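Taking the form predicted on its own, here's one chain by itself in structure tokens.
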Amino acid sequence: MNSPLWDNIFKNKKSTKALEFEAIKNANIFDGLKNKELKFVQTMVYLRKFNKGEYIFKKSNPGNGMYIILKGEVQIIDKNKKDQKQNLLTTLVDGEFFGELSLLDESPRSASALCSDYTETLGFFRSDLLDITNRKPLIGSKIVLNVARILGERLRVTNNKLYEIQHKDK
């Protein structure tokens, strides 16, 4: 029996796969990819769930991939070398991503990622990017160029902030 009351309860609730696709599509690391290519990338990501207070990764851990936040909040933190106090670098929320440098470089993490709320992420790892690059070079090259562009933008912002700090009192 169809009931208008029961038929509409879940109408606006999106499936997990639809939310994953939307998050991938909106992450500028995947700019320029067609829907078919985005769906291929979606087969290469991993849903990860973290509790409040849980680390996604800690500073100095080997970098192995990036994360897109589906739901929740992540603080990027670093410890002050003098007093070991944690310094908040930024807070990231739904739709934002972090850790993308590790797609290109296996160097240790430069900061820690701590969940300040229950958080669900999509993990996209270096090994998967290398697999995509081997199997579908055009998709892989688009992603690598996007990573390079994003890192360049972040480096320019950092350089400007450093310049402002160095010339603040002059």
Given for the second form:
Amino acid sequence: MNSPLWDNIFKNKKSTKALEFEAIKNANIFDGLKNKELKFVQTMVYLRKFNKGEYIFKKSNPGNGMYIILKGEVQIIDKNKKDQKQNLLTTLVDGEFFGELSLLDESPRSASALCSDYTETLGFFRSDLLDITNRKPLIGSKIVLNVARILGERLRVTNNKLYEIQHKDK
Amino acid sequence: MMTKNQKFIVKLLAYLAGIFVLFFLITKLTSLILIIVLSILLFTMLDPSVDKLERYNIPRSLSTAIVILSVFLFIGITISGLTPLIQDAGTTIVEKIKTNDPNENNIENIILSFDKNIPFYDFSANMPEILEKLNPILTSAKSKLAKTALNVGKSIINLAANLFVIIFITFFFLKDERQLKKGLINLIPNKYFELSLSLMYKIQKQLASYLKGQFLAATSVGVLSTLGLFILNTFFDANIPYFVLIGVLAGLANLIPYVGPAVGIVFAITPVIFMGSENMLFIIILIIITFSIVQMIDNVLVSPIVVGKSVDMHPLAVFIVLIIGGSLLGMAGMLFAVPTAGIIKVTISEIITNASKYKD
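Switch over from the form predicted on its own to the form predicted together with its partner chain, please.
Now the complete complex, all chains and molecules, led by this one.
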């Protein structure tokens, strides 16, 4: 079966799987997971493709989970209540991820995610995390610990900024 | 341009056409739909057990095989334990109706035994009259009984074949749960992706707890009824035959709300009447009291804890659902009507509560 057509199909399939694995491995939410465990996580994520201009989620929708960008570009935007203008908060590219706090609860999304280019993402959701915790508690606890670590880091950054602002005023 | 009324009429006609097509499909594909619904019910019940086994690092395929084999074992033990009892009970009842031997406990003797129990009517004096009225009923009952036995036999063979198909489908549902879920989710457009995922999870959780609750409530009614009848036999010398079989049937009947408990009492009273013992009325009263106590324990203690409130249905809705189930599939339809309606209710209420949270 040395047909270029088949080679191409299998090569693409293999490269997508390898790309997915790399993306999961590089996301710090899955830090400390062994290759076998990462492969298990890979069976739990969803590959989603979005066209340019398509929303991944909208502000105030219930948060269900996080997305890792495989390729493409995602803008995190917030609508100003007063003039209804869209403020660009940040632009995320290949390998970056967003929405990880939604793994913990169903709080509404604080901003919208809009694809500014054709984008492929891997979605990992709270229901999948709960499923992992149920089926493989060790993997589940490692992921939850990583989420807690990320939260702790952000809280420290926020505290420092608050401290700086308070001391600037004085 | 259509006016508002015209649009409404078109919408209404479209809905009616949809309902008609759905009804047509349901009636044409009843057995297929039933098999898939039952497989989903079984999958939902067994999935937590497979997950639990997976926790001990047993691969998913092996976990599924262990759980499915346990189900086969449970069904096998239940059928092999109950079949002789059912056969024996059936044969005894038929013989009692058929026999004309005066020494045997035939229908005349059974009627005469009523005299000792029911004081306000003289059964022995009115025997010819009673027999005259009863004979045509009994003759038709005998022929009906033979037909029913044949139908029951056919149903059991059908059920066994269907059961095998259901377990076969459930095996793949359990083993390839993740791939199937992913395949299904892949078909959903991006706009509804998160909503569908959240809905699927919530519905599955609700259903699992509902089914677990129903199973536990039925088991508790079955065990308590058996225990109650055993106490009557031991301490009140009631001599109720087949009390284990009656207990199992009462537990199973309990899946049908409102009607089930009464069916349980009928199951228990019937053999007592055919036994025609001297203190029959006393035993019947004891049976009614026992089943009332079992129902009280179930309603006050067991059901509130194990059966979720989310699937509570209005009595009228339960009756309508039972009639629909009964008319579509007979006794089996009645048995599965309420759990199926439960699935539909949970699904619709989850869609209504969750869909409103999502913006366009």
